[in-house]
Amino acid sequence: MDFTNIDWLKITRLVLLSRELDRLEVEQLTPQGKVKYQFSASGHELTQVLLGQALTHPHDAATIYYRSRPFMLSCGLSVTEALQAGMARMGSPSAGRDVGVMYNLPRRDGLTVLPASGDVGAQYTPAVGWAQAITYHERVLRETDWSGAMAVAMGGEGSIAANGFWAALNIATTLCLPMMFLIEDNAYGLSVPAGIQTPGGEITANLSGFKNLYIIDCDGTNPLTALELIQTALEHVRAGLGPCLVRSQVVRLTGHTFVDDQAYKPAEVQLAEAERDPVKQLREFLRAEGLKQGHTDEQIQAEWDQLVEQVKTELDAALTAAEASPEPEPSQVTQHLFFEGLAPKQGGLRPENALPALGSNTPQPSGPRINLIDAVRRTLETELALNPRMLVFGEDVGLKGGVHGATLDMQTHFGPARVFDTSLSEDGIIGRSVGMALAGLLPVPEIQFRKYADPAHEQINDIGTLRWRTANNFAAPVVVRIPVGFGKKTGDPWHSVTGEAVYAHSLGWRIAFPSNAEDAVGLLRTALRGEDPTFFFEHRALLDTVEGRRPYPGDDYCLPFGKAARLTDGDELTLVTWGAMVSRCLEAQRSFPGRVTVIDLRTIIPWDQEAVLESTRQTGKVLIVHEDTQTAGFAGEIMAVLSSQAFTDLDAPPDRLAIPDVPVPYNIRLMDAVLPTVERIRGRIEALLAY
């Protein structure tokens, strides 16, 4: 953008449009019940509008938060769309599915606005992922049109206390990424003063010693000051000099939300904020400029009044259009949780015409039996060679080759841009994956152990609902590999968690849980060529033990999700299991030849209801064995389906065998006391057969 020829009337119109839109909602639409959640941006408008007008590169992207509507209007969101969002109507960016201020904006003429999160601080790591994707597109894929692009993450001063902010700051500065942090500091996180968010209330002073970070403080209510410092920040980032943090000191002229009366602010503070109103300062600035050009006060006032009337006329027309917009159709509310055949506007490989086709679902085994971990490694290497948009990363996956050996020598073969180590931040690992996926890459992060994924739970939930809450505008098909479960020599509370039921409850995620090398190859390849976020669980007790070994099924083998394996046939009992429990169940059923059908689910989401129901109707009895804890374990879901859809076919109550509701112990005897052992499984089978 040419800042020397900035259109101040356009800037002013956008600022006034945002201000009057806030006023309309506060004074009319919210009291009428037409807008349920109202977050005013009054006092924040100027910096946001200036920045939005400046982000013109076709591969620029921004992440926003609930007070970013002025920025959205500046980036091309229409007033009608903004009203439709607040009123939960069709035509809004989420088609009425998300809160009105949770915006997203697929690329139109330039900027992409990544889907907003309702979690404070969750916006930062997706932005840093986009920034890293910029460097990947430019340096690895040699796409020169990405040169000079940048990512922006916007947030209030309250968000700087969140994990996501520090994770993103660490990544951006460590990798020297093209990213700008815009911190809008209105001195209050709802009612909490800034001094409780960060020591002294000034993040810029506290970060003054941070390496590779250019820091700018500016008055975000002053037109010329804000303009100059935003220009300086953008020039720094676009020149490839690394990330920049801008602290824009603004005012929040209204409450945090419609119901907040700001009683916690002293009267003198509110008066001082009113004096710094950016609309007031813009008006004074335009008056001074007009006088310089020889205009009279009367002419300047008339021009201002005309601009205000134009804004009100535009708002009236937009409100009429928004109120005439249809309500969302309830029959469509379950659509778009997963890929349903229609590509999103942005995110993943399909919109980029770069998605590898699924291969054969018939294995072509060759060579000796291999370990499950070797099957995973070989599949990753094959897909990396096939798909230049695929990246593998996580803690210790580079030179070390992963703590379990899954990425051994992979960095040597594919380079540190495609296989790389990360900082010790699961929030940063998963969060950056979002931005990468939305930028058209395939991120394949590794989390070292299932328990270690807990700090990333916020990002995990956001990824799963992203397609749904943007009404298929965006999708983020990442594949997260996680070793799970007890080890072959020991267990403990920190490294031995499976916890698949927790992720089964995370909407929008698929879950693969193979019990052997052949299934691991097929399920992993299907995930890597798929279009939904996927957890790929690798059981630690199967990585290099005989139970998991199978011949390699071929470089094109893709095993469909939701198709269980029927491992034995029996006519009296159906035994449903997965993961490391499969081999134990197979051993236990040998004592009852011809009487037990063993089913390996292979995938948890989706799970093969048809196969389980069919077998249960044949046998009349069912036992479910899993390694997760009993209360709210996934066996409960299976039992609920059986009870509702096969009740009259049952000859005994559905039964389950799981870990008691305790963590996995470190002591071997204690671990064996809680895990479903062959003996316990055999005993439960015997009891059910005798029922």
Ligand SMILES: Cc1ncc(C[n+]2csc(CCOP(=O)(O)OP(=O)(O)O)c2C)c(N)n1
Second form
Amino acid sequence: MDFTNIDWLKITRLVLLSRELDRLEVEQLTPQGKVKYQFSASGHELTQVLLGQALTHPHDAATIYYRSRPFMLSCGLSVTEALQAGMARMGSPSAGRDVGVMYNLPRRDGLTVLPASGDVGAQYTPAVGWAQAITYHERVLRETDWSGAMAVAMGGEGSIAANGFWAALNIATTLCLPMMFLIEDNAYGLSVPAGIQTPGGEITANLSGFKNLYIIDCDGTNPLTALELIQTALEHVRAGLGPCLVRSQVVRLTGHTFVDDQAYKPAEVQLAEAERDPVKQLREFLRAEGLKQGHTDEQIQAEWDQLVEQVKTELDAALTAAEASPEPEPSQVTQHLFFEGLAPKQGGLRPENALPALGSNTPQPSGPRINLIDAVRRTLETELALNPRMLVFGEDVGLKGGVHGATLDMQTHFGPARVFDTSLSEDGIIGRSVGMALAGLLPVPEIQFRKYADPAHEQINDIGTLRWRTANNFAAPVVVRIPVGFGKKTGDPWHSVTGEAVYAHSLGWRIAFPSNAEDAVGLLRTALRGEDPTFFFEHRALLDTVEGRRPYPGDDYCLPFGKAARLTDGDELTLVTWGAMVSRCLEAQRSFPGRVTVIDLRTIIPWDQEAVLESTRQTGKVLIVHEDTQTAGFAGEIMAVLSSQAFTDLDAPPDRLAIPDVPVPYNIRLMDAVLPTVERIRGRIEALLAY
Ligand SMILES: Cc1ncc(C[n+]2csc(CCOP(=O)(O)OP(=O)(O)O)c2C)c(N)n1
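We have the form predicted alone; now please give the form predicted in complex with the named molecule.
To see the whole picture, the full complex is given below, headed by that same chain.
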């Protein structure tokens, strides 16, 4: 952006467009019930419009929030699209699926706007991921067209109290990333004053000692100071000097939403806010500039009136177009949760990413039996060698090689840009993966233990719905590896969780849960060449025990998801299981030779319904064994399908054996008291056979 020749008329037109759009919605469309959620940006427009004009690098990206419509208009969202979004019509960036102000914008000329999240604070770590991806594209892939690009994350001052903000700030400053935080401080987070979010409401003062952070604080309602703050921040970040945090002090001239009457805001505050209205200040600024250039007051007024008229005409035309646009088609509402053959516009496994195609689904076992953890390491290594866009990271995965050894020596082989330690923030690990995936990389984060994924659940859920929310504009196929389950010597409530049912209920995720090294290789490779976000569970009791050992099935082996393994053939009972319970079930069924069919599901989402139903038709009896706790465990889902689709095939009520609804205990006798043991499985088989 050439700041010396700034087109103030264009800036003013965009500011007025946003203001009039808000007015139209507040005065007409919301009362008419045509817009359901109205978030006015009145008072926030100026900084956003200026910033939108400046983000012109083809690899710039921004994450936004619900008050970012002026920025969107400045970045090329048409007024018609904005209205279609509010009115939930086709043509909107989410095809009517998401709240109107939850925008996304695949790259048109320059900037990419990453899919917005409704979770306050969730916008920061994906932007950091994009910023880290910029450095990766530039330094590792040597794609010089990424040089000078930057990421921006925008949020209100309330959002700086959220976990995501701190996770992102830590990462951006520690890695000195090309990133700008734009905090639009309107002094209220809904009704809560800024002093509740940070001491004294002064985030910039409070951050003043933060290393590697350039801080700017200014009035974002004043044309000249707003321009200067954007200019200075961008120059700093684009010069490669590291992240910048801008606090733009703005005003919120309306309620938080259409239904908020601001009763909590004193009248004098509201009056003072009206005085600082950026439109008013812009008008005064343009008048002063006009007078300097020798125009008369009348000429200046006439030009202003003309601009307002133009904006109103544009709005009228856009409204007509938006009202004429179709409603989304209800029969398509289930589309795009997963990849369905159509590449998203951005992110995901796209042709230019040149990811390897799926390999052979026939194993070619050779060599000695290897541990499951070695199988994982070898697969990661072969895929890292094949795919330069793949990155492996997490806590202690670098020099140490992971607390389970899955990434041993990997950093030495592939370098610290591709295999690296992260800060201790699961929110940051998964959140940055979103931005990386959207920037065309394949992030493969490790979460140290299943329970420690808890802080990342906001991002996990947002990744899963991302393709659906954007109607396939974007997709973020991240492969998250997590060691799960009890250990070979002990259990405990923190390291021994499996919790697959929680993820099975997290929309848009696939879940692999291998029971041995061969399946681990095949499933992990399929995940790494796949199009959808995937959890890959590595059971702790199988990592280096005899139960998990198998010969390596080859560098090309890909095991499809949703294909169960039928491990034994029996006529009288179908035993469905997965993970570390597989070997226990196999041992238990040995007491009933020829009577029990053991099915290892191998993947939970999708799960092989056909294999289970087919076997049920033959045996008439089903036992499901899992390690996750019982209530709302995945066995419940299988039983529901059986009762609706195999009711007449059943000779006995389906049974399940799971951990009762308590955490896994530390004391080994207590642990054995809750885990499905071989003896207990045997007992259930016996009872069911005798039914
Ligand atoms: C994680 C989360 N918690 C709570 C909310 C509900 N909520 C939406 S906006 C908001 C206030 C945010 O204020 P601020 O960040 O200052 O932005 P502003 O609305 O003032 O622009 C709250 C509490 C939410 N969307 N997400």
